[in-house]
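A single chain, nothing else alongside it, follows as structure tokens in the form predicted alone.
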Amino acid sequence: MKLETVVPWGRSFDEYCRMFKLEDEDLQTTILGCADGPASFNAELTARGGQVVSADPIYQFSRKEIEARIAAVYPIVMNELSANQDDFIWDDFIDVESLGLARMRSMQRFLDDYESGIDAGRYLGASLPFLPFEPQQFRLALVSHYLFLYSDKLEETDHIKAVNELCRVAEEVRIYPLVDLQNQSSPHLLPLMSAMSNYGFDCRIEAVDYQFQRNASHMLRIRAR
């Protein structure tokens, strides 16, 4: 992984709980954030008193080299933003300034919670289909704006590796956006509830409150049966 491809945005507390239905009783057990890049959710939850492991392949960059990265992209992205606002539901932020600086405070957290995080085993830099977890170390674990979201770059078959290898390690799966970046329901949603249904996994489709990206009203559960 080269750190000048990765794209960091970082997403806020409120925001996973919204995105995942998560309620008192899920942020008291054991949880897995895969692919949560700089959002401030583990640093937010641990502050609570949660139990939380980040794992991403960005944790193997410094606090300085993220942090930089963090600085040369995020004009990028708000001209990008600005250029597309009609991709987006408009109802929690104000324009693109307020997102901006909802961003920048996540991240911020993230970054000042980073290096702690790095010693205290929170933040680890691993990637799917491979994570360095004991079968069923988690309650929850959790995939936010990944898989389904890059459908153009990631095939089927890396969907299904990717969620078998998350049912490993965790109870349960929930994975948030089911849309790509066209905002459109991705292509291999169905073909991977079908290979996990003869699994022996049971997938829903649960609506959610919470949408920023157009048409990203939903998160799918996964859990055996």
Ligand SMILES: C[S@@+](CC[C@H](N)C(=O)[O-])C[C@H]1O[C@@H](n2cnc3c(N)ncnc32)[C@H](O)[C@@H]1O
Given for the second form:
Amino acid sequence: MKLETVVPWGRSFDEYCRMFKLEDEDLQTTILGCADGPASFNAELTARGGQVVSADPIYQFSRKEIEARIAAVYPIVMNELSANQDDFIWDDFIDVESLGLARMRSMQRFLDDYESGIDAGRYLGASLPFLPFEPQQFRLALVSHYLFLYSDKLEETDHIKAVNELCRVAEEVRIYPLVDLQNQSSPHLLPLMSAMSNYGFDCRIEAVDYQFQRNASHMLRIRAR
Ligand SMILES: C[S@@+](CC[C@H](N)C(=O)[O-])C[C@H]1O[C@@H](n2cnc3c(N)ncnc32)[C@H](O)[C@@H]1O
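The form predicted together with the ligand is what I need now, so please give it after the form predicted alone.
Every chain and every other molecule in the complex is listed next, the one we just looked at coming first.
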């Protein structure tokens, strides 16, 4: 992966809890955050005593490199958000500026935790569809803003391989959002559910108490039957 191709943009622990309907019981289990990027979920959950490992290809880069990339893309993302405000629901964030501040706070929290997290094995440079974990090493795997969102870049087979790998390493997988970058239901959602169902998994679409991108009001929960 080339860092110049990545647009680092990180969400908070509170947002993860709402996107994935995380209950206290979930937060006390072993969690894999796949494609966590510069989100502060790992830093914040670890500070609360949770057990979480994040896997993302950007963790092959140093703190300095990721920090520089965040600084480079921040104004570009802010301009894009300003130009496309109608694609979002402005309930939790009153305007683009307050959203930008919240994202920067999360990414700073991630950066401050990054080096100690690397030393502790909490941030691992790894890419779907191959994860360096044992079968069922985690109780729960979470994927925020990667699968389905980039449906134009990842094909149906990429989604199926990725989800099979997540189901190999975790008892349960939750994915959010289920829409692509155009706010449309991903064309890969139903084929993926059908394939996973044929492999013996139970797939459920569930409403969540979180929505910023328009139509992004549901997550997918996948468990072995
Ligand atoms: C939009 S960011 C989402 C960050 C975080 N999950 C959040 O919601 O705030 C997408 C992330 O997917 C990661 N990614 C790209 N290719 C990947 C792959 N093959 N396997 C796992 N993660 C990948 C990127 O490095 C990036 O950090």
